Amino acid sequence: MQKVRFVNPQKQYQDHKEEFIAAFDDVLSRGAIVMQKDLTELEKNFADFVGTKYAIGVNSGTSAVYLGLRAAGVKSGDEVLTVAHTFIASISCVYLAGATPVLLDVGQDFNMDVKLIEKALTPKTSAIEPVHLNGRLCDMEVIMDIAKRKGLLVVEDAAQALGASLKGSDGTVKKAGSFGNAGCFSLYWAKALGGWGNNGMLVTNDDAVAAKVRLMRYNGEDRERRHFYYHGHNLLMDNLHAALLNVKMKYFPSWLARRKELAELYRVGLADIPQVRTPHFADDRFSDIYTNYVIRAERRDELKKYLDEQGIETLVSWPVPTYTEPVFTDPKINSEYGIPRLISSEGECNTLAHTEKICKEVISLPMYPELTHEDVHTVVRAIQAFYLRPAT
């Protein structure tokens, strides 16, 4: 019995099948496999959408973050401030760039608690890597102010926030990825703009960063001069993936509008359930795009089991804090990298209280543009029914 799927790429494919097949056929008929006009067009469309000078296609969001850190200037021995409540790649890329992550606790919106940034600074701090989680920006106005005052680099992990924006105190609205030295996006198939498998994009307004990333994504080679300038990896986005993403880009603004509409249905439907906290926050500077619709729920694990039984697919991301994973706790593994410092409201510590609490409460509900109103109502009714039952 399956009533509501968590994601449904098959429906999106069926809705635009003819266009996808036409793009596929066009690329292969031209033999346009690597570094062709389709990738160039996607990069231009993407940069225009985000509001940056450059966009550079890569093979994953992880590659985008790794290249962003390196190209911006993060080096061995540096410290980079980021968060623990994130996918492990946000942290791993700091290590892979040769630096050490410093993990800050998060606020009510699951994002970096900006009040902790200055507590975390040391002479080794070179950069801040804010993670815009679930389609909501960190408070980039505060982060950029600190970065400018302290001379820090900013590399945005915007993997989940393509299209989210923040209105600054001067009235200027800027989108995720356009604030720092580089912005890094995942175009993984389940993201708001998902490719076919793994894809990613890096954006920047910095000429030097753009030039370096273009070289580093293809083994350090300048394809025109046919010389190599860096030791690197092959991290290119394939041209076929770019062509298919170009089809999706046409519909992306309407898909974002639909996500906001669905989020409002959830907000209204769940408003009277005291055991549930919805991801709607009282700050009209932010425009969220709800890449994930993540609620905080009492008896979370019991709720998930009940929803599973009702045929409603959900996801619990990171049920334990990242810093408790074996890569950090097993000395045989982490001796190569070291253990990150943790920063809470109390200063340097051994655990992050809010991160720990969130990990025990969060659950992601179905969220994608093809979701129907009735699907949302089905999910809401099931959650209402669960909390009307006696606790076990």
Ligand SMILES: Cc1ncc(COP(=O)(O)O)c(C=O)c1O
Given for the second form:
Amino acid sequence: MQKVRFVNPQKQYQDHKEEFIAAFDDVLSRGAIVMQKDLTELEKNFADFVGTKYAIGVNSGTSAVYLGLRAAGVKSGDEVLTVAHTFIASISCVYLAGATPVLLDVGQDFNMDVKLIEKALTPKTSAIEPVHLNGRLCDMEVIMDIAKRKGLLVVEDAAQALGASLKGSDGTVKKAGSFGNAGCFSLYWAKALGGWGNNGMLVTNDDAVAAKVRLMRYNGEDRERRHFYYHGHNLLMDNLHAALLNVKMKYFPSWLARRKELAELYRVGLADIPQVRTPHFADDRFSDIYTNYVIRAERRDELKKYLDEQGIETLVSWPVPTYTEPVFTDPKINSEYGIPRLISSEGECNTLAHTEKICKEVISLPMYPELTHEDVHTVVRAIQAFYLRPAT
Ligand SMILES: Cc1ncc(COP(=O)(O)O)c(C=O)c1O
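If the one shown is the form predicted on its own, what is the structure of the form predicted in complex with the named molecule?
Okay, now the whole complex, with that chain kicking things off.
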């Protein structure tokens, strides 16, 4: 059987090789290494795409989330509401900003269960950090409404959601990252728009947040005034990466359309398998981009092993809840950071029932624009075959 890879950056390179080589050659021939026109151009195009006033290039999504929290005003001693079912960086950045995360359970769409927000609030809560997982927005209408009423900051972890949108009750369509005080994107190579390595972007409509992030991404230095205004870091996106991302940005709208097309093929192909739940949630306010195509599957670990044997690569993100990781459970380590409060429908608790269940069931199938229809059919047929076999 043909092998279906989980990611295939080589294919994307081959498809646009001449343009990448030309961009590389142009940047190095100009000696345009740091903070040059290629970065400015990417930032302008990115801000236009998301629909914000500013976009600021950084070296990773982690840097974007960290800077977003700091620049929006999260400070030492604060509590920040986020979720457990996410990549650890969403949580780590809260600690790195000096605050304590409070982890909410998630709903059927893998995103923050917004009904839990009011249960989680304390006088220390300063911000909500919604994570738009797998290319689907959290219910930002509810989140922004609560944030306004309670005077909370909102820093969107939009690492996985560039291009995902939500139609508000007033009919306005807004994209991930454009709702809160800051929106934070990962441009890690395997993301929907990924550079050739680690990259990230922060977007905002707030002049002060933009100005602070610009300084903090490069050691607090104002290069025009030649003075240092923050104890910052070196988190700048290199100009070469920006130039290569400019090539990809041109194709990005068509890549998003392709992801939706592939997702639909999976949906139709997997619809008749009762042991599988596909990530298509009945709420047409949302337009998802399927950064990851994550299904929930019975006997997930057996299925993964079977698909491996068939030459189909998959990924489980994440097999255990983040709050069971050593960074939280090993007292030698967590004494430095502290332990987050967990909030479920029961209120404060020790485990998050839905998060735990999801961790046992999720499996991500191959999803990238270069995937062929035949690849999707191969994956679907293998999953059908697995569930037709007697259970072992
Ligand atoms: C939800 C989420 N937040 C933050 C990050 C961190 O981004 P990066 O890997 O670019 O630092 C990721 C990356 O996978 C992510 O998925």
